[in-house]
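Here you get one chain, nothing else, as structure tokens; it is the form predicted alone.
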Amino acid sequence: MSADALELQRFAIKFFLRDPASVRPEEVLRLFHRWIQERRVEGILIDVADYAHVPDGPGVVLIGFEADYFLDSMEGPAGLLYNRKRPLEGALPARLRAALRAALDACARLEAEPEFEGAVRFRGDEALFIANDRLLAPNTEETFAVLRPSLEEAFGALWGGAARLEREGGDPRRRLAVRVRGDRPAEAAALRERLGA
């Protein structure tokens, strides 16, 4: 069963804000609507949903066909969560790298939006991976062991091969989540560049 985890297609990657107070939900709501109009991030963008009134909830969601973008505080501190829904090509490390590129493109774009005047910055030394398929990737040590090499390869590209992984919680009712830390913090755009095309 655990080897099936390598077939994982539905997963999420989150990068945390340095200062959660640097951005207000209503600003992000307007911004995400503009991103739809101007096609500012990859994929087919459909709508924006506002859950900012829910404490520790999904926040503001840019809903796409292939993936959703959340500015949320549901999974740890506030940040941008990229939730992949549709299959990607290639082996798991390649799929993870594609998702990392999309997530970091969005982070870098948020940082560069003129209305924030440089106040929005993401932490460049930490990320969160969530397996969003309990059937293929149950929250067990065995699944984590199967996924670890792929996670180290993909996230290691961000931090010169020095990604440290730590499984978060062991409750089998929850999704498998892995905190990933690097030794070389950098701006979102610089991390994105390290992944290449």
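Superpose the two forms; the largest set of C-alphas matching within 1.5 Å is the rigid core. A quick note: this is a predicted structure, and the numbers were derived from the prediction, not measured. Residue numbers count along the first chain shown, from 1. What changes on going to the form predicted together with its partner chain:
P55 shows a C-alpha shift below 2 Å between the two forms [criterion: core-superposed Cα displacement of 2 Å]. In the core-superposed comparison between the two forms, the C-alpha atom of P149 has shifted by less than 2 angstroms.
Taking the rigid core as fixed, one finds a CA shift for D171 of 2 Å or more between the two forms.
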The other form holds:
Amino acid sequence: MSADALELQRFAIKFFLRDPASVRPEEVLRLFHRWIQERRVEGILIDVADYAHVPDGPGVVLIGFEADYFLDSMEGPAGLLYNRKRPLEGALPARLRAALRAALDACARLEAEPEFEGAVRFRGDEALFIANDRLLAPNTEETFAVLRPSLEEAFGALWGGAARLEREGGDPRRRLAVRVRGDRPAEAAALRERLGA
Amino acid sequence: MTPTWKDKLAAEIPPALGLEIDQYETDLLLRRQGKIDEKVFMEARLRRGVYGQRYDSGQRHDGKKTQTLRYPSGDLTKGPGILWDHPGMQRIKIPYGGLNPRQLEVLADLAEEYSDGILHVTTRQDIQLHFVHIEDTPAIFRRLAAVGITTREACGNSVRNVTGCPLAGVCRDEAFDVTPYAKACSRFLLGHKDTQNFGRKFKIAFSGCAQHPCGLARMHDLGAVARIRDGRRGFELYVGGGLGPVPYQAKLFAEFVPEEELLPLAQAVSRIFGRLGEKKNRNTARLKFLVNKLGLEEFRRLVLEERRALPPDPAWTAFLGELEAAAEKPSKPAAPLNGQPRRPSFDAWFRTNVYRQRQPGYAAVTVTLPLGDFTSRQARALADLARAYTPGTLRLTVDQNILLRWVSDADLPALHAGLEDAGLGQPGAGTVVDVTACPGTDTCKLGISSSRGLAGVLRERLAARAASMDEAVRNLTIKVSGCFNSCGQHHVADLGFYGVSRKKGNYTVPHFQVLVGARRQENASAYGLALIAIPSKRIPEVVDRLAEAYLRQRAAGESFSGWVQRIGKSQVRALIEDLAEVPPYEADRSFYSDWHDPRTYTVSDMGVGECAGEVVTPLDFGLAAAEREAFEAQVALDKGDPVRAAETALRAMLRAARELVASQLPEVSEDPAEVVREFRARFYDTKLFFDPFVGGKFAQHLFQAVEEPAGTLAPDAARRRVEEAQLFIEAAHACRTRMAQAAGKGHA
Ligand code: HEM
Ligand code: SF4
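To test you: the structure above is the form predicted alone. What is the structure of the form predicted together with its partner chain?
Whole complex next, starting from this chain.
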């Protein structure tokens, strides 16, 4: 079995909103611009791309250098998708944890934005992992088997041993995607804390 | 060893293409190590469609202050002042917009893995990906090459994508299918030794007929319109057209060029352009300037002489033997549309998005893409639908949509359902809702106003009212560019807009120039001209007012341009003039940021107190007067008085120049010679008047106009002078803004 998938550097992690209608694209657009002004999330933040006009699309995107933050509706119901583009240090589980931290930082920040008055909440019992590299991680059972231990290790930190992994089926042309479910639902901030610094 | 796309796709990439990509990758590595010059690398990447993107100098104003983007590669550049790490745009050439499902799937993969999941269709039938990292480009090229796509010569001074009517082959009005000719032309000229030394880009378009604007052959450097004469196929050939700040109508080079002469003539034109075209000053380097300089007769003589001297090349005619074999054939039998269950939304969609092909029982279906955008997922759904219902051919259109051809009528309800399920079932193709826009301030470095933001807003508002709209209004076209460069083709729409800015007190306010008067028929035979600049936020009102007035006042069957011409531009302008007013910042801040961009639209005035009073300087008044004069020149033009138009246009430029001079030398006289002398010394020689991108070009318009008496100008030269006057005044506004900024900094 080829271990190439362990070299994976491009991948995405998504947390879903409890109520997809709780935040409107115009609000996110404004917010992301403010995040750039105030450097609110990790990484070099470049610009905001607005694709709200595209149905079931990537929504509003905070474009960064190392990673992008999407308020995405392309990969399932609306949620925050952290798309890692540039390499991270360490072995795959460590890279996944670093990305999880960044993603949850953004989710927690969104939940805490005063203008939403607490209306924006993420589902703290589920996440989506997407391998964004068809060369290193083609969408196959084999790749899933290679990635599985790393995913269990990283997501285990959120939900203990209770993280259940399920490969999304369907269109083989799509990227390898894995649903991760936990049984200890929590606010984004609490999940973030479980990861430590 | 970590796998690479290079190894994985080695067997699928044609060797010559593979070698080119290897060479590019070497250049990239060398530049990474600082071993080749940034300018050399820049040309290498531009020729492969790798463009810079907004803020690539590493400076971005976030609405409050300018932030420096501190990238890991630091000062390393991929061109003068362009930071290595700043993500860029990748343009992917799709000749005549023709794609197959497999290619579409690969494009979808690339959009996900290297961009933001969005595929963008451009106004010249290309695909663009945005926010792409330079180091991913070799992998992108290889994955494209494996499915027969090259990005070679997608940008840079080269033969750009060869465009063609998306309906070619199925159109009811065409003389014949131009597809194989467009394809042969694009293959023949790609990488040809005679197309490698151009001073500027070179655009070619094919049209199947003379009357419809689908191919826009007359606004291209080389335009070919299909003709049959005495039973033989050939082309009416046009040269020297082109949009851009000052658009040129192409000139008729030959009424009939037999099909076998098409490629040799294109080669001869390329040689002449390569040899005699301007090389140093890129502002006068397009073919249109050469044709104009030499005169059509002389240009024609040189080209034909060159043609005679060309060594024969079998490639000129090889493709003619394969025309039959290359023709698209339907994958399913024609069957009538009746009885099949349809969704409630089917009828509205059918009315606007379904075209009856020349071949009975078949339809061509337009997939409406908002702002030319679609997602990777939608791309895969489209590939599936194309496989299921068509012979597997798709076309990108210049209206930034996608066309599926050869759909059996009986399959329309099922195809509609499939499109709708993929979020691609919107009606309104080719109607007023279907607004075209260039990238504008979203990603383009030269963007002044948010063309996509405006287009999105117009689209949304108009779609909400489309059902109750009168047919005449529904059929209007709207095209928006973010600046005067016309990448959104604003000159060829009923309502065209291009971005400009205006100073208001201590702030800068995004505006759009409003253009009317374009005639779209006969392959875009007349260009629109600017009426007046209106704040961006009031453009939707402009659209409403003009549409309402047209509806109220139109004579039976009268087109929008016909109405404009009949009532006159002064009347049209009067309908919207009051909208030009900008409320003070304190009264309404919404005017001071652009559509879909909440940042305050200004670069350096933020330090000045918010309650600083309004300052309307004599210069502002003077420039407004010059603008009025430029408009009067246009009215004279419309009245058929080119001499007065040219004189008035010159007067407008002189006035603007004088106002600028007077801001430094209040006692300057009205004497043209003195104005020009002082303007040259104070604004041209000092480069104060220079546009950051086109340099002194606009000042040249003035210098040239004073040399050429109006009476000696041909009518189309007079029209250009009017256009040049408008650009000169825009440049004066921009110069005034820069001076204010410089002064502002001094105070801070
Ligand atoms: C001096 C600078 C430029 C000039 C004069 C110019 C002019 C034009 C014109 C006239 C067209 C449109 C129509 C046509 O010929 O059919 C066009 C197409 C286009 N331009 Fe530009 N442009 C310039 C720079 C840029 C830049 C900096 C960008 C953004 C990065 C850009 C983006 C586009 C796009 C997306 C298209 C559509 C199509 C395509 O070729 O696929 N342009 N340009
Ligand atoms: S018209 Fe201007 S803003 Fe639009 S793409 Fe062209 S250069 Fe950029």
